[in-house]
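One chain is shown next in structure tokens, namely the form predicted alone.
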Amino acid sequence: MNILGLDDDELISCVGCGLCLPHCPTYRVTGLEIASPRGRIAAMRAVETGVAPIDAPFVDAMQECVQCRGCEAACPSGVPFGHLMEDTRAALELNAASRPTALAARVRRGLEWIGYRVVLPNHRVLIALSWLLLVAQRLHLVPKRFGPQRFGPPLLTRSSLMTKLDVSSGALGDAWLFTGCVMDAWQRPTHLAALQVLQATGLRVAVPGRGGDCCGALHEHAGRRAEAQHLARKVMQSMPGDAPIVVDSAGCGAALKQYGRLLGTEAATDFSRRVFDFSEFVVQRGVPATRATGRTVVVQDPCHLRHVQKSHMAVRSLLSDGYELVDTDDDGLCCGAGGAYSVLQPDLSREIAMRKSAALRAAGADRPGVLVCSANPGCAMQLTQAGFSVQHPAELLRDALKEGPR
């Protein structure tokens, strides 16, 4: 019947072996089959073939997935679960039967509309609201989990970023640094560190011109595909030419690398080939000379770096000369941040984060002076809230440069 519009070959590729179960954070928290990858795929099949309706339990099961894609790495059949979940959510977004009717749910959907349509794509609006959020947090009116953990007045405007390092918006350089929305508003120090490292390798760096405010990753995760496609086209126009595009947010990098699938055009595929994660790019170009800092760093692999981009080993190559690196023993299990997941599914997110925190503590991340390294802003905020000292690979490498940043 093709109710959800899923690819038949992708849908039947799951054989239900269950090897994905230990790698699924929601299954580990709940123990429910419907909260596992194979359970969700079985539910998709039932709806797609008309055996089951699109009802509230089905919608909840789809919305409660973190989309970490850890199941893909464990699957011997190569089931593209991420594609199935994205396509299912896109279908639900267009299906009136899946829309909430209760007042509270409708209010929440209205707030989501404001966030996705008004705030994220408009950088000035995001900056203004970030100021308000910062003030509200200082007055203890808003919980810290709803706001920026490393947000500060000195770097509120993009012009301050460009002036500090003598780059200009839209100026052609040897490489682009994609700045994005939330990352640019709340974690500007990471961008500064990334620019300093890239300049230390001898590169002239440009930041996106008009239209490069949001990559659309959160929109695609939420099933708002038309909006994600619109933002993707704007991002592509903001970084013309053929220079490589460096991304210091793992979630954004994964989204940009999948523009070819999102838009289905040759131009989008060519654009995606230009995209590199920060660590991936610097390792390929050649890591600048670093000094041994004597510090210990526990590496946390963001899901979209490990499972989607598959570039997580570059982080270790990037930092191995400057730091003693320690891995967790949880095989890269999700931290529960999941973009907007920690806000939309706070209870599940909290339970998942507790398991990740236990793995980090076991690796020694709770010892004085030990840092946690994370290449994704959502993960960094999630882990900072859990009490860990977190830094981005760009910041760690910048601090270990022998000659110091420019």
Second form
Amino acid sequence: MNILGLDDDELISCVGCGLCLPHCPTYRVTGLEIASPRGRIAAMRAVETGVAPIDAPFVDAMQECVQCRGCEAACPSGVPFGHLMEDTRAALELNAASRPTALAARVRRGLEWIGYRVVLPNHRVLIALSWLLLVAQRLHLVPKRFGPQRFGPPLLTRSSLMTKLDVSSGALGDAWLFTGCVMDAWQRPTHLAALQVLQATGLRVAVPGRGGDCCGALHEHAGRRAEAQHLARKVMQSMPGDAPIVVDSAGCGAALKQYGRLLGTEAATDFSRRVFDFSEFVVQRGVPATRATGRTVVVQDPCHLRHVQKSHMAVRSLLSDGYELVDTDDDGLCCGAGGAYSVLQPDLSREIAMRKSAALRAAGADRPGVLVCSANPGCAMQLTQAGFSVQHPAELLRDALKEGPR
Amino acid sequence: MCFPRSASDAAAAVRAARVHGVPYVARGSGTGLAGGATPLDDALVIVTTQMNRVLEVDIDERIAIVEPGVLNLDLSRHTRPQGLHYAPDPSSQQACSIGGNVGTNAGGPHCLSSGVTSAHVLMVEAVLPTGDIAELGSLAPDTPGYDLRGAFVGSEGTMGICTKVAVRLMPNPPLVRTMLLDFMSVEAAGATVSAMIAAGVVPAALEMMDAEITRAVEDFVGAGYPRDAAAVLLCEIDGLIEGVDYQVSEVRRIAQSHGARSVRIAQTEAERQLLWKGRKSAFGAIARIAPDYYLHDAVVPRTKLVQVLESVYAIARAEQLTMMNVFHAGDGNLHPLIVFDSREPGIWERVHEAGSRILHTCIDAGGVLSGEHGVGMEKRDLMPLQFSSDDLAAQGRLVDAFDPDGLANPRKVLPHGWRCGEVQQRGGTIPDDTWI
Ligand SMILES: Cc1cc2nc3c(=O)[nH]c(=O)nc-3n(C[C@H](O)[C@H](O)[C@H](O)COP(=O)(O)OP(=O)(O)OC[C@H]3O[C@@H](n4cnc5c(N)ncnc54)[C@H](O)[C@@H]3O)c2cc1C
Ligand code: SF4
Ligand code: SF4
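For comparison with the form predicted alone, would you give the structure of this protein in the form predicted in complex with its partner chain?
Whole complex next, starting from this chain.
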């Protein structure tokens, strides 16, 4: 039987050793086997072979996974957990049995549909909604989240939404800077910093042309594969030629690097080869001269940079001249942001974030003047709300440039 | 399944199980390799993952008091700022729990110089099968009276559920040198081990991996393990600078006189960590070769290492199975590993046949059944190979004293028939898989 359509060899490659358990954020906060990679794989096997049905507990177990892929990086057997989970989600999305029937659940699905289909892929809609959210926040219409640590949508600023990237879009340059959906709406100053650094290395930079609005990572993670594929094709069209594509969001970068598998075409594989994380790219090109700022930075490794792209060490090479770098002692455990996870699974996300906060504090990240660096917009929002001063490596590097930005 | 958060929760679970005559099994991280935590007879599984606090660290006395669900490596991490660590380091240390370590009396690479779990556990608080909470042992270095703590450590959940552990912490050594020795034959590597021990070198750890496992591990970690070696030894020396330098040169001399191709010394802490990560991932990494594995855990006298290894490889050849070896060479704790694909028809029979022949070989050479993984379900029926009826009866009486109802992890460790009331309870039938 092949109910979920998973790759048999991938599925049986788990030997059940449990070495991944401590690297799984949901296992760490719950202690439940079913919330662990080993438990999830066992559940997939049971369903795939017809031993167990696709029922609500199974669907929950799959949806509670952050898809951080910490387990994959830790697994000595090389179990491709990311594939297994993405394929399972895609199968569940197609499987009517997993559709919730209660009214509240249907409303929620409807909202998700609007988010995935209307807002994320249409940049103007997203920007317009972001302005609305900003105004609502100013008028205190959006309740602040409860508890000592607030989690929820970030506090938007006018200057962020007003930031202009002064480059041509769609025109060929030496390199593309991929801008994406949420990040471009909410964290445009990061793009500006990335752009300034790239320009400081002497590059002419362009941003994607029409259609390159959203990389589709959130869609793929949610199992909305057809939509993800559609967006991927549009993104590829928006950045033609063979100039390298620089991505300053770890999550988007990981997605773009996996278009080869998502679309299964040679063109997509070739496209993926052109994709670089911002730090990876700048380190390869040669880091521009920086001055020692005397400031301390605790490095947070976004999961999709560390476990998927495996280019987290570049962040350290990028910043080690300008800053005193400190690592956390948690093997890069997830912060719980997980793309849309913080919205879809707020309780688990919050607990995971508390754990991460403790690890950051142990590294001194809450001391006055100490910064946290994160190369992913979702993590940055999550950690900002946990009370840390978070900056992107591009911003930190720009601020330490000897020459200053042009 | 239940997830106690305190000793009284666990005691309530045990009492409830007892009232209803339901068996129960303690479970930590489930990394055990002998099936000890596998529930039989619809047993209630009492999982300790939510009892995961380090309760107290006494730096002056070098003692930590922890709940059983604390992961082994997390404890050493916790005490790193104080320059202390918890010495027993099973290769699964990042994932396994202290409670599970107590349950199996776990060993690990560094137990060569510092001793296995039992040597580091001062006191165990346990929910006994009667439902009472008792403290076995004490914080004093040598508790007067019978060593019930010693009986409990390694009892694999058959004497109750440990709910708190006081462990000894060790100071981190001032200097550590990790060496990678590369050999063209397994015999040469084995002979080097024997020669080192004979020359009085006491490494902190001494581990061996053969050709296939070395390649699988290298594919995962990329630590620079030689892909074409027939065997490698990972040897760690620690202590004061002068002593370490001398021992390192001794190891180099002995290895080279036994034909080592190269001797590499890790230059940085990161390099050293990566080498260890390779060794500690070995069991997992074998899935890169075949999806299933069957692992043994016998101990043989170190002088017979080479001879036993030869027989073990010969058995595998005779059964046409792929065999690998990765083990704690310093204490003669072999882990012969048969890798296979269970989808192949008839394969299980050959794997079992080979396994049983390997264990016979080890015991004939004067070895023992299990070095560190415990007996559990897996080796239960092989116990008579090593123990006489009198031995087994005595062990049965010991467990009975702790667990008169026979509900604590039943049908583990001792083969059927040695526990009081066992025959009556199961209606006099002998289970299919019983060794008679
Ligand atoms: C890759 C790998 C490498 C390994 N390397 C080593 C090694 O080098 N040395 C070694 O000794 N082992 C090794 N093991 C085996 C295993 O990790 C150890 O036996 C470990 O001690 C089990 O801990 P656990 O928390 O996973 O316990 P579990 O597997 O959950 O349980 C093991 C046994 O202990 C009992 N138990 C668990 N918790 C308690 C408790 N609170 N009170 C009483 N009994 C309890 C269970 O009932 C069971 O019988 C390895 C395993 C793997 C997968
Ligand atoms: S996913 Fe990998 S690390 Fe986790 S239990 Fe399976 S084989 Fe072991
Ligand atoms: S992807 Fe992350 S959350 Fe999901 S099972 Fe793996 S480690 Fe756990």
